[in-house]
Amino acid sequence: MVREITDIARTHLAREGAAGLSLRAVAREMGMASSAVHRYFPTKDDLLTALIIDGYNALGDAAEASQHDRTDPADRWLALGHAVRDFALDRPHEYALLYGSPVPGYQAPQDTIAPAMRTTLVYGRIIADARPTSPVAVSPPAVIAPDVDALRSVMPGVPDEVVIPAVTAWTALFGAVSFELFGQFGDTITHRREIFDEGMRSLARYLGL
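Please give only the structure of this chain, in the form predicted alone.
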């Protein structure tokens, strides 16, 4: 029943967006009283949380699968980047729920954090594993130590001077995907996969991978 509710909610998400999601509308499509749906999801926020967790886990599955049988750091980075892009293009409304505009009045609870971290941890392992063979020659970071310490938790053993460039590259990946998905390229960029791939290769060089 939970799966059926969330499956239908995803179709409503695609049509109405997160702000327009309605438990009553989901119940109506299922031919149920809204009180029956409330047994599984007491509020709309509970349903949104379930959709967010499902989305993060689906992206995490794709990110982890992208690393199978890959050992070269640059190859792993490229595979991860394309996994994120493919997920966004295949499931745009779920990607928008995760990385688009915040839903008015919704505050994500703590139980969304672990699923959200799965893809980031894949990236952190790529950076951490690459350190012995791909040192990055950059200046020490102009950032306070507590920030670096918190960021380093996802890439253990990585020196301070690598942490901030790694965050910059991670941000650039999602920025490139969001620009494409949300129509910022317009008609200017037409060979989008090729442009994305070359951008990810440039970031690999930036990271010393």
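Note that the rigid core is defined as the largest set of C-alphas that superpose within 1.5 Å between two forms. On a predicted model such as this, the values are computed, not experimentally measured, just so you know. Numbering follows the first chain given and starts at 1. Compared with the form predicted in complex with the DNA:
Once the cores line up, the CA of residue 199 ends up less than 2 angstroms apart between these two forms.
Same protein, different condition: the form predicted alone was shown, now please give the form predicted in complex with the DNA.
No partners, no molecules, just the chain.
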């Protein structure tokens, strides 16, 4: 039942986005009374949470799958980038739900952070395996040492001076995907994928992969 609701909800989400998602519409499509859906998802936010978790897991699956049979760090990085970008282009509303503005009043519960970490961990493993020596690396100031340690937890063993560049490249990836998806580039660019790839390769050199 929960499964059927989330499946239908996902198609609605894909068609009209998170704000256009309506419990009543889902109920209608199932031939149920709208009140019955509330038994499975007391609140619209609960349904959204389920969709978010599913989304993170789907992206995590894609991210992990992208690493199969790849060893070269720059290659793995590019493959991960493609996994994220393809997911975003394939399921834009889901990507927006995960990495776009949070829906107002919605506070992501704890259950979402583990699935969300999966993709991040794939990235962390690339960095950790590569042990890169970024050409522009500089030791971070002592003030942020605890934060650097916290950030390092996803990329164990990576030296201090690489942690910040690694995080920065990670934000650049999602910034690029979000810009492309949310129309920030306008319609001036024609070879979107090639531009994306070139940015990813540039970041690989930045990181020293």
